[in-house]
Amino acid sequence: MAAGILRYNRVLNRACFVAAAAFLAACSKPGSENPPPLPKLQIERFKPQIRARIEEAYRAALARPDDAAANGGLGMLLQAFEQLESAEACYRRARAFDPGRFDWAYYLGLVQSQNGENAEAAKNLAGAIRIDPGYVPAKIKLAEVLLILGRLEESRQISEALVREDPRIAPAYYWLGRAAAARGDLRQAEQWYAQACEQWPSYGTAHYALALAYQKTGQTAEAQQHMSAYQKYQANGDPQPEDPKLEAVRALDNSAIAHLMRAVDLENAGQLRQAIAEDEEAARQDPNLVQAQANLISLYARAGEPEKAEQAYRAVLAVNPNLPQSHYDYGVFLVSRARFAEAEAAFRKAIESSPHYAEAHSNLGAMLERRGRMNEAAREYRAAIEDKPNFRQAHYQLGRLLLMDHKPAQAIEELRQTLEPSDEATPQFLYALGVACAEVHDFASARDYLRRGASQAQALGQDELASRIQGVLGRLEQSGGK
Amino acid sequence: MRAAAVALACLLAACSPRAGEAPGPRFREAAAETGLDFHHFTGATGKFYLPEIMGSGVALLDYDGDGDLDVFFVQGAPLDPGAPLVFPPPAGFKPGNRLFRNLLKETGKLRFVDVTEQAGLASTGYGMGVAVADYNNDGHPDLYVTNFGSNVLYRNNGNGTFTDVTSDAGLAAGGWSTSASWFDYDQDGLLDLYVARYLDFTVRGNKDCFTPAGERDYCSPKAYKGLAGKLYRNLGNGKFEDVTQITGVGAVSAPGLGVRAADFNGDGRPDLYVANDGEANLLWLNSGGGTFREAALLAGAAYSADGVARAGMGLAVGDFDASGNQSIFVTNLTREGATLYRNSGNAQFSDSTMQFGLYLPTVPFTGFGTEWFDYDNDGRPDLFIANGAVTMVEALRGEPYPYHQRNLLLHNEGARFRDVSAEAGAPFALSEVGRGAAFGDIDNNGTLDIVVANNNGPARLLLNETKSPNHWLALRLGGVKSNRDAIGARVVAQRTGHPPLVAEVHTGGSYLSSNDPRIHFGVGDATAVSIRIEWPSGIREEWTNVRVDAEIKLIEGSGRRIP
């Protein structure tokens, strides 16, 4: 099981379940309706490997039309490939043939919820819970579905039962908060959301809800604090209850695209080696899946494998010579190898394919600047800013260039655009801005920017930069700039 | 006999709702019979270029000033000239954008004729959207057409023709523009222009995208990078200045699709809301002094309640709950549901989608054009949504164009909305790939009609034939110190025994489209109302005892000044 997944005790105290029992008992009994026919599948355009698997499962379901496992198995495969309407029909059949099996009721509820059929989803999720009262993910999903349906009290009862059973279940607090907020009780909602955050500090969604609740009740400092936490974690940090049933479905999709998607997630999580492995598998399965090769260029470059980065670039070119991202990533890689002329060519190719590629313009500007072609460099920086007005690096590069060209007033205009947000690049930007202000004899501003730059550099451990800024500050004082 | 008469009377009474009650909706599709013959062409060649699926817009404007609404459609074009077309255009197809003149006023009959060539509006770009306003205050509505490529500003010459003045005006923008909105952000009496832009997609840099099962399909916007929108300040001499950077609105690059200007925080200054596809929506609050600050996150208008960015497409802004505040309704992707951001004042929003019953009816569909419009004149703005998928609909697999969905009509019943599509007539049984939608009283009969621009299909004219005993009032505002269209004016209609109705003059919103500039109030059983207007110039005026069931023109400075 991947790190960061909540482990909940599935063995629950049955006594605690009584609170929600009234609702669950009221739900319809399974198997009372005629099962729908097996869905007619149009899978001719599926990838052959996927099509073959589905066809095999489909044949099994046709051969044993009353067999719950055959129908349900086909449903799982279809769900894995996001054929949710067909999956729903299969699960309905499976549930009709084997109403006592948890899996079919649960899967049916899940896909119905995804298909927007929440009233039906609530019935089947409740049915699943009746079969296995200890399956926490089903209860969390049911609380959500009931809230969507506006059945706030029932949602509250399910979530309350959950937190009584196990006070560590952060999503249950979140849904309690949502139910309270929907009733208009923001103070109560705040308390539940706060408990969700306490149980799971990286619970981005709960921080978001709490921030908005605080904002509405006028607690702006708290709102800002939790919104910052949300921005830090977003929804990626949300607790995912261990859900082996759903994992079993997901595991059925081992296609090239699934590997590619997993690679993107792993790269975003900073797990380069694992991302490379997933992209490599995607590329192995489908050499024409050019995006996998394209992603590998920068992954290999960052992992210190230059030969493989070159290979990946060539593999992309063989399939699609015009992908702007691959040229750009290759250009960045070439810069890291000090192959500047080739890098310049790569950035130009990226721009040929995508004329509004701000980062490519900016990097091309840097390459031109290295060759002393300042006017052309400035034009590229301006193009980057035109396409992406908040592009701080391009503003900085252009500002620096203008400063060197003895146009400090124009440089100040550009450098002022670099100060938000504040991050590790800010001291360098403050340094340049301070120097530009000194050039126009605005010594007060110069001192202010330089002091802020020095102080921030120091705080960020950028000692060499801090020392340089201090040197300029010292010279400024000595020269009488007051 | 008497009993029978009573029974009949009851039956009749049941069939004829009284004023203030909600009559059953009734719309009739009348594009072909009225000569509104437009077929959208995507240029698709099987390479799944993203612009092909994003559709186009439609505008309602009275370009010839004869008192009825004419229709302007934006058209696609080949993206890969010379390549075999997947969907060749129908026989008699005329390429380029099309202007249809409404003959209603002169003939008494709703009938359209294509006047594109005479008007000088023939074009060959890959069209996306349209925004209409009288930017030069000469009394004639002008057209701004957004493209995948350079945009075009057409100045209305006032004689039935237009002139392309893009180059002089400096409004080409470039990249991939989508919706645009005219508004006077600096309140100098000249209309400025915000242009939303989408992605850095290029034909040459097209990426191959697939469904989870490996079929080729259109890419998600995440395959490309979002572009910052552009803000242009009207200098009053036919030229515009690009103020994207200095106003601050260039600080975020995101895939913008829908945009609408309105005063969300009640400070008298027009703000901007931008619906982004798959990224946080943006709320640019006008700080005065020529700058904006982005405030969507803490205002609760960036994400849905679960803190997740939705695929924002079109949007509607209006006072749907008689609170006096401008709330926002954003259409999203299938399985996301639309989002209702209810404004509780001072630009503080709550995701109230579920509370108002708007999640369940919208979750099966990918929504685009939308607007608050009171189709039954009961005083409560209802919703229309033009729907159509952007990736293959599972149930339609195997069809040549598996993206079609039916449109939605949602009746505002105060505390909740009710899906009345099934009872609203044959147009709502059509399943097509809806994109742009424009709203206005096309037949000048006191009810609001709809024009839908379908992707890769015929445009539809949905004439509102709802039999309603309710009253209405149409207001055409004329700015004097304010911009001549009075865009941004806040209009309040006061009725005895009911909360005030509040609307802001606008043409933008929806998706890629431009609406009837007239304010249309459904006033229920009221037979006279008082009108208060806060003009963009800051002047406040009042007109009392205004008779209903008519269109009236109110000129700035002609009413009674109020503090």
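Residue numbers count along the first chain shown, from 1. From a predicted model like this one, the values you see are computed outputs, not experimental measurements. What changes on going to the form predicted on its own:
- Here Lys245 and Arg51 end up in one rigid part once the change between these two forms is broken into two.
- The smaller of the two rigid parts, set against the larger, turns by 32° between these two forms.
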Contents of the next structure:
Amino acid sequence: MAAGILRYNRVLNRACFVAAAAFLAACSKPGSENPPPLPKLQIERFKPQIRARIEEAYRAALARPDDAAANGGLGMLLQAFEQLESAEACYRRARAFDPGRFDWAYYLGLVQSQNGENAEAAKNLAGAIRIDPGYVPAKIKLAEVLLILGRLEESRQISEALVREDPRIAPAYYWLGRAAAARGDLRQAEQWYAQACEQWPSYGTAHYALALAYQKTGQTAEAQQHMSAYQKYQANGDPQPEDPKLEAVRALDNSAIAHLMRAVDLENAGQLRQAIAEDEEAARQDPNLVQAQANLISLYARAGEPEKAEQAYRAVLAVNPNLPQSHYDYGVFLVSRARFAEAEAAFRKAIESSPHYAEAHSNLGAMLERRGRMNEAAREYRAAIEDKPNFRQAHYQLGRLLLMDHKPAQAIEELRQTLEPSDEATPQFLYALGVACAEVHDFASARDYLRRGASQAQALGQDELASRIQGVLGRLEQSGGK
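Take the protein just shown as the form predicted together with the partner chain and give its structure as the form predicted on its own.
Excluded here are partners and other molecules; the one chain stands alone.
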């Protein structure tokens, strides 16, 4: 499957919806209730850059109070700026005046679900699907809302119909798993969650649910593997079908801050080019929005555009020469270019601006270690740990230095702080801890840590590391460390 946002065929066969027909037929007909009055908006409370747009849409709705498009258009604008209660009133009016329009039923269901009005959301989402039985995002949202309401069978029917029609829809498997788990059928839940992860390998929420299910059924190794995957992918965001209706709402918020926030979401989803475009637009709209330029330093570096990374750093300095993140990200960029002396200076600037910047202390320590200044490096690692006690990488770096300095007992104290939570870095930490235990002749612990490290490395596909650990374990046993 191509990377990035899932793209589903919007024109699905109507048979996809047959399994849920009984539920949908039971929902009340649209437009049967009297519309609420238009919300009373205090235009002056909106930010100046959006005030004129809100006022124009509001005047149109006041001038044409029975016009569904005017009411719905105002609702979309209000939803875009997170005025959900007012948006709901506008959508209810639009739905009453034009009950056959999919948009108003769908948008109304969405904002009601966000407001926690799940029973009403289910009714309106079902109404939307009656109008357009092929709109996948509406079905996925309805399956979720029904599950929240405890209507497990109805949720299951909708999700099963979705996967029968298109087996690529990972969220449908996830909601099937949730429904099975709610019924107490953990084995079935495991199968559905596993299929969700198979369809979308970076589906962090599904990995987490699968890890919990495995824990409950005593499958410890499998649980650890999927918890590690969750730790790796949790920031990526969950897969969603292409939703042009919702995108039409989001596009209405065209402010610099909105572009900045979209850039963060896209970066978390691994879509660097799209994130760059959003940050560039945010910076274009508001040159003083220094955070957009700061974010571009790292994004350009990761995208292989070093000249632009340099330009973004200089742009930040022109607005705010004391932004710690910009110095830190620039330092990381310089490390990637093997410009270590300049990177050290950048990390020092980050610390000057923010003395308790743990990551900057840790990276400065690594630069000092490269130059053989081990005592100074150790001080920086300790500073990082003092600022951030659960900073596993700093504990590991300090533990390594202590081990190299023939202080294995102290190294063990640091390395033991690296084992939770379990993720893709854990095998390396277990490896170091096993070596440290062997140094103090605690061979039982050394064997245990090394075996765990090798096993987890293999499970994570870290074959070279697994081989190295197995080699150390073999030599340990040959030397009599049994």
